[in-house]
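Shown next as structure tokens: one chain only, the form predicted alone.
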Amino acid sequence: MNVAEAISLIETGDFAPVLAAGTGPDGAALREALAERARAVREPIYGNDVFVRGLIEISSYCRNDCRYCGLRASNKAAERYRLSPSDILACADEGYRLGFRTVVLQGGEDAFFTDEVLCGIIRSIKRAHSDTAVTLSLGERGRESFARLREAGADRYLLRHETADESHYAMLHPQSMSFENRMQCLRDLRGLGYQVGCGFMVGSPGQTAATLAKDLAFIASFRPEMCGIGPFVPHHATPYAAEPAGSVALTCLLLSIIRIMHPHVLLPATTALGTLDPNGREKGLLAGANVVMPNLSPVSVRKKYAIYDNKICTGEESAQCRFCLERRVESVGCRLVVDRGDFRG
């Protein structure tokens, strides 16, 4: 398959043949051609700018028992922690000093973080740094809760759909969680005016070419402002401990496909890519990504937010190593910018 044929199929929503060709014996040439096309599509919208998000992992407590996640409630060996509101504000202040104009509050579904607590944190960040965007990635909540957080000043919400196939969703999650509720949350967020992010793991247990094609079709129809995809990385204390990790090459192919079909989307080069490949995030940027998310969490807790094994948590992925990050980004012809990095649609 040549690149023109592949792009035509992507534009018509026929993803399965492109996935098959891109992962086949001769797939490397097609992946590179699609990556080149993805960069060309990105350039008139975002140029070579890479937006940085300061990630604050606020809690490793979680009420859910997702079968792939090291923070699952039944993992009694997990090291639990919870940042205080003052801890979170100190991290946000540090990010602002480093030039970051988006902070991402990420955590498990922790009952401590009620609407009242979160609204207070959001308002405090906005009072201190009015030109900073606040992104939340705190799992499923009710529509009224999402509305209160939005009113308090939250700008964006990341909620990975994980899979657009209902039976696959049931395989990955406990019975207490439902595919329909996850999709309803995404619809509620969109209706409330958030910039919305969805996404999925690449190579998760039970994933097939057909489920991946459904994921791409969902993204094409939902048109999220952000889309976070990264390779599945197993955790030793989950039912999927012995499953193989996802593919960096397939993840990059999917990044290119998503960029081509949805040119304006904000695409992170994820930590999971960097965990499986020392140059994984650079490869993600070359495939069409334009966001990086270095860690602003206190160093003392970074290893405790162990959603998968061997997660990189000190060194060049650290927000404090701004020069290291800039050097990595510049090595692939991009530049790190001081900008909120809003969706340009």
Second form
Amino acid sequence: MNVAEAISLIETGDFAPVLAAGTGPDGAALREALAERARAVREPIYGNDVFVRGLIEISSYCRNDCRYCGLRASNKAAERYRLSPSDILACADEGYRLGFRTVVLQGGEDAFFTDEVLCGIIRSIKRAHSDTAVTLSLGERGRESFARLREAGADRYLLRHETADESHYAMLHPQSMSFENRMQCLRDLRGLGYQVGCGFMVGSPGQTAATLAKDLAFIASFRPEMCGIGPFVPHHATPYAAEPAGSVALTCLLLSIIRIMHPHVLLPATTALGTLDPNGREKGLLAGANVVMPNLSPVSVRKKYAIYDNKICTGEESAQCRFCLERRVESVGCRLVVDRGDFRG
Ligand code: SAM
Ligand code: SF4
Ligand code: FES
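Follow the form predicted alone with the form predicted in complex with S-adenosylmethionine (SAM), if you could.
Following is the full complex, with the preceding chain placed first.
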């Protein structure tokens, strides 16, 4: 398949043949051509700018039991911690000093973080740094809760849909979680005026070309402002300990396809890519990504936020991660910018 054929299939929403060709024997040339096209469609919108988000991992407690995740409630060996509101503010201050104008508060679904506690934290961050965007990635909550957090000043919410195939969703999650509720949360967030991020793992157990095509079709119709795509990485204390990790090449192909079909989307080159390949994030940027998310969590807790094995950046100080990433971004001809990095629609 040549690149023109692939692009016209992507534009008509016929993803399966492109995925087959891109992962087949001559896939490397097609992947490279699609990456080049992805960079070309990114350029007029975002130039060479790469946006930086400071990730603060606020809690490793989680009431959920997603089968793929090391923080699942059934993992009794997981080390649990939660940051206090003042710890979180200190991380946000450090991020501001380092030039970050977005902080992402991410964590397991931890009952400690009630609406009241979170609204207090969001308001304090906004009071201290009015030009900083606050992104939340705290799992499923009710519409009322999302509304209160939005009112307190939250700008964006990341909630990966994980898979757009209902039976695959049921395989990856316990019965207490439902595909319908996940989708309802995404619709609620959109309705409340958040910039919304969906996304999925590449190579999650049970994923097929057909489920991936559904993910792409979902993204094409939902048109999220952000889309988190990273390879699945096994965690030793989960039911998927022996499953193979996802492919870096397929992740990059999917990043290129998503950039081509939805040119304005904010697309991170994820830590999981960097975990599987020392140059994984650089490859992601070359495939069309335009966001990086260095870790801002206190070094003392980083190893405890173990969603998968061998996670990188768990021993480094925030400043080290930030400057390390800046060099990596520059090595692929991009530049890290001090900017909120809002969606340009
Ligand atoms: N608890 C929130 C949630 O689930 O939306 C936010 C934190 S959760 C750790 C963030 C994302 O990590 C999930 O959406 C999932 O896609 C990803 N993740 C979990 N386990 C993973 C694994 N083993 N490999 C790669 N990504 C994983
Ligand atoms: Fe909890 Fe999120 Fe991990 Fe699921 S993916 S177990 S909700 S931290
Ligand atoms: Fe964290 Fe390189 S990005 S140390």
